[in-house]
Amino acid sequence: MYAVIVGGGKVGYYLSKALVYEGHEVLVLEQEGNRAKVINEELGSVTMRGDGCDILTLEKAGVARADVVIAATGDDEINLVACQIAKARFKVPRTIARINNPKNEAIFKKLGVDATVSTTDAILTRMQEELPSESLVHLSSLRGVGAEVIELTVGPGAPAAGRTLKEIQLPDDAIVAMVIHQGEGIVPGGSTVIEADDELVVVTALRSEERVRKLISGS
């Protein structure tokens, strides 16, 4: 199988590593030079510098003969565009996109992405599996009572980067349920320091979602 992975971050790296070890042909498209160099040093020459949303870059990557394109960046918009180009322009038979905001899942499917993967939903499903049945009822009703579970990636320079949860001062109706740091899930406390590239799973009231996003990611 020939797999093209857009994005060489943590998700893209570990995914490409697993596929390479299984004997598949893999190419990672990564824009950042140092990151591409690190992946090539660890996995061999599997990385090409370039924009996964650029048609010429995708042509050079041989996307036309790919069996699957996996968009694994931390930006939903980039993941959607990369999958759409792969599907419409290069007739790739299978496209898979990582989604960071569960709200986007419906639009991804509507616009032709074959499959989506949401870390937030995966964690929520695991939590539901681990909790007693009484708690399952409570969790599944969260979205029906004006609450939302969202996933946010902390970029370099984001308001939350380098600060403790206590210093971020989230609204009273929002909590950080989990911090994913270098691939490891952490249940945080007030003294937990949020670092760039961390991913946060936040349970928040709908009315506070926009403020939470600004305090953590700045957008």
The other form holds:
Amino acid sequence: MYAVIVGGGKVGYYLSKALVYEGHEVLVLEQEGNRAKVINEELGSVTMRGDGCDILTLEKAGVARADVVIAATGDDEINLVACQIAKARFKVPRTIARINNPKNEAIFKKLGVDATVSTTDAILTRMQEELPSESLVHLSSLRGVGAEVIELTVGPGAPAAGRTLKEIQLPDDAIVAMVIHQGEGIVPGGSTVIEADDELVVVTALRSEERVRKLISGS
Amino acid sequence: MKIVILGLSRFGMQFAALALASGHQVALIDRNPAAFNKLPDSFGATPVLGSGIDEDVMRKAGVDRADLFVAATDSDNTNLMAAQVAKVVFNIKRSIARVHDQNNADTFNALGMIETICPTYSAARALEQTLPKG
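Having displayed the form predicted alone, please output the structure of the form predicted in complex with the partner chain.
The next block holds the full complex; its first chain is the one shown before.
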């Protein structure tokens, strides 16, 4: 695979390193001379000095035969424009943009970028997963459809403990997809009794998330 | 008509002055507070402080109700992104990006979503047209 990476900052650098070790052909476009030199010294001649939003530079970099262009700078506007030019002028089959403002995810998709990776979102999710006291973890975000898959732990004395799903009366736009009871997963029905220390995987509309949390964990 | 201009560059200010003189309503966005000090007190545009590629700032400047958005900062990429955001988020009728690089101006013109203006090319072309036929 031939991958062109726009931006040789920390993200671009580690990404190119990983791709080089996996045996892919990689070219990093970096404007800053020193940065380009450092990467070349470490990874071999994989860096070209230049602007990833400049058509002549992209042409010299052979973007027309690239399988993927990954725009990894810290500026959302550069990442967007680089991906759009790669797509419109060089017919690159896949473009991936790093985004710093999570709000830009939907905008980038609408503007033809194939995939986005939000650094801010990734860090937030990872930190949430690591927080031991957090009983509610976002498993995955289904933003486009306004829903969320969440995992809840039923603490001792939580409102849901000792009651059937029917009694808990969740909002219509939320369902309990799975109950994990003593390490065993059960697909529940209305008469399933939720017990303390159970873990629940819930699919819920974003607007009902808080209510679901109150009804099950009480927080 | 209602016009929102992003960026108090010379181009942005010049265009704002011309539009105001023809009786249009103008809002100006810039992220640098000092930029607004350059404006004379009598300048009739509404100032809005903030980043022009942030949809909240754009809404505050009234892009959702405007007829025309002109992105005129000193950065081509900022202008291209802002003009497209005005289009896809606010569905504005006309959105224009000032772009120095003629190749990029052509590329984004061809995509058909926004219009681009390349002052470098326009000036070079205007000069070339004053020459006798070679």
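For the two forms, the rigid core is made up of the largest set of C-alpha atoms that agree within 1.5 Å on superposition. Positions refer to the first chain, counted from 1. Just so you know, these numbers come straight off a predicted model, no measurement behind them.
Student: V203: with the rigid core matched between these two forms, does its Cα shift 2 Å or more?
Tutor: Yes.
Student: After the core is matched up, is the C-alpha of V26 off by 2 Å or more between these two forms?
Tutor: The answer is no; the displacement is under 2 Å.
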